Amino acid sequence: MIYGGIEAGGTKWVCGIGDGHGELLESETFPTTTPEETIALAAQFFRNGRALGGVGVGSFGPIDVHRASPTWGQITTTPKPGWARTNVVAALRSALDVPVALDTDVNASALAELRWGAAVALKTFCYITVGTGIGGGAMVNGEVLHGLLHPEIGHMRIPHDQARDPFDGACPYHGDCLEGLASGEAIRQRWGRPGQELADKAEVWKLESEYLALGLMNVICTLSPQRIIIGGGVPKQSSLLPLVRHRLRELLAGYFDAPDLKQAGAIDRYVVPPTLGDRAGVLGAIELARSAAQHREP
């Protein structure tokens, strides 16, 4: 049996076909435009003569992940123009007539890294993506973490020294939350250029590493993950993760009596990039579909 997966990002959608063993058989990427146009392109990709066991979607959010909710399957209060209250699940079900599974894009990436990547054999870890926005998914005792809604790691509040950084923040809801200060959009607004054009500006990455380390400190204190995986476009700047690790060790201040945080060099294996790279999201979405289909079997 083969399954479809969609990494439904705010900038682009990645659609893929796989058999649930960690390999992409086919994929296609296109920009995220209007809901109608974007979902139609996804449906066209999956309709191409394939018999699918289901489709999984790892979506940008916030989304309603609770099946008992009357708005299950909707993207809810997103600031992305035109996408608030879009019911992605209903639209894909109608277009494809197959079961559709849904979770956040970061939870899907976490699921893929658990199966085939940097979190194999771990029970509790976090996957954080730093791109246009910032999102975070978590596995706790081997299960994807849901609760009241789903984790919104990007919207935690962190210290903001206005004298050092007078930028008010890019988040339309919270201003200077973690996403508002450290996302790719925050970098673009603060410095006037996207991060990929600022690789040689040390002050950009020193400030960025400060904010990300503060966010990771909160995650460690709250969820006690066995590893933190950081994906997305912003961490592809080669100097960033070493700076984050260094600053994070300073912030931890020797409090946590754990070898992964205290032994020399261990933090390099604790805060890591995704083993699956840019494929994590779509592979995780395929796994959402496979897992949902398996649990429906008698």
The other form holds:
Number of protein chains: 2
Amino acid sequence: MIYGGIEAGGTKWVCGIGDGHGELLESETFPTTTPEETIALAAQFFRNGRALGGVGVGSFGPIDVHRASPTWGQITTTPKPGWARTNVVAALRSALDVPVALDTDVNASALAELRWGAAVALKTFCYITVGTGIGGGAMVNGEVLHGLLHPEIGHMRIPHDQARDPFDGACPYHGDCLEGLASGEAIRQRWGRPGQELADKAEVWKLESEYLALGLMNVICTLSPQRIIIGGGVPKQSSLLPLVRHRLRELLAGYFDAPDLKQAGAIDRYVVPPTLGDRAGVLGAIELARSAAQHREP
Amino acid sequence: MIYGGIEAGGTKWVCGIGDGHGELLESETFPTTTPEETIALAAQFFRNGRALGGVGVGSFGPIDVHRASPTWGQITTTPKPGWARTNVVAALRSALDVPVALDTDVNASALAELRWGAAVALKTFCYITVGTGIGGGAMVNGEVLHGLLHPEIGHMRIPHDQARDPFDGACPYHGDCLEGLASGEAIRQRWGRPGQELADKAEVWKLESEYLALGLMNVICTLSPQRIIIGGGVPKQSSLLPLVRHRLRELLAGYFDAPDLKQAGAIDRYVVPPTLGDRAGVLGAIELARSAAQHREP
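Return the structure block for the form predicted together with a further copy of the same chain; the form predicted on its own was the one displayed.
The next block holds the full complex; its first chain is the one shown before.
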């Protein structure tokens, strides 16, 4: 049996087909435009392929991930124009007539990294993406964390030294939350250019590492993950993760009694990029579909 | 079968005996002095009672809660004088010759609130105590959260407006972390008197509610709890929780699409005091012992 998966991002959608063993048989990427157009392109991709056992979606959020909820499948309060209240699950189900599974993009990526990537054999870990926005997914004791809604790590509040960084923050809801200060969009607004064009500006990455280290500190204080995986476009700047790890150790200040957090060499294996790279999201989405099919009532 | 429990706090120890149904048969409280003296008093209390099926400890931290670890049972990097590297489990086991179970004081309280209190029927929730220090425990999908170590919610970093509050913070490790700004000890250092003597000072509780609301905001962004229970001495100031709830709703800014977080009346049932009050810790510790006995290999 083969399954479809969509990494439904705010900037682009990645659609893929796989057999549930961590390999992509085929895939296609297109920009996220209107809900109608984007969902139609995805449906077209899957209709052209072989019969699918189901389609999984790892979506940007916030989304309603609770199956028992009347609004299950809906993208809820997103500031992305046109997308608030779009029900991705309902639209795909009616277009494709197959079962559709849903989770956040970051929970899907976490799932893929658990199966085939940087979190194999871990029970409790976190997957954070730093791209246009900042999102975080988590597994705790081997299960995906949803709780009341789902984690929204990007919207936590962190110290912001206005004297050092007078930028007010880019989040339309919270101003200078973590996402408002450290997302790719925040970098673009603060420095007037996207991060890819700022590779040689040391002050950009020093400041960025300060905010990300504060965010990771708070994740460690709250979720106590065994490892933190950081994906997304922004950490592709190769100087960034070493700066984040260094600053994080300073912030932790030796309080947390674990070699992973105290030793310079060990923290390199604690804060890591995704082993599956950019394929984590779509592979995780396929795994959502496979796992839902396996657990479905006959 | 009856079991013993200890809420091992940094200020006082509460020892109790119970039958595992949420009732305390007897209890005794004494101040926390040196490890030797305090542990000896606890051992004496339990030796005077009937035969116990085991003793559970809910301890201040940080502690090593991983049974497979060579330092399981140890209080690790606490700044409390004399207590760092004390192995509470080993000392009690050798004094009493019964099985000893261990978790953080806040995880024990969370467990008690799950069984008989404010978290009955919940799967994912958080128990925070604001006393001399600030601690947080959590259950996720019905299981206690440990992860790499255990949550240390008090040490997360939050915005600190030095112009409004020039106090540098009371945490010996992190200065102005949440605990450094908002614990009972921080209140005492900032205002020169303990919180109990500041009941009529509106500015004290306004500032305190700002910090606690920021902390809860970060907990919601990370753990996505279905409810947050706040115990400890500081929230006994009756004006505090209403201020925290009000400020929390402002900070969330309508982004989180759940009635519990959006509606003024509903948030009163989302951020709540412990139903079991000050007995949550010791009842949870007894439950740790009962639960460990039930799951023990015969």
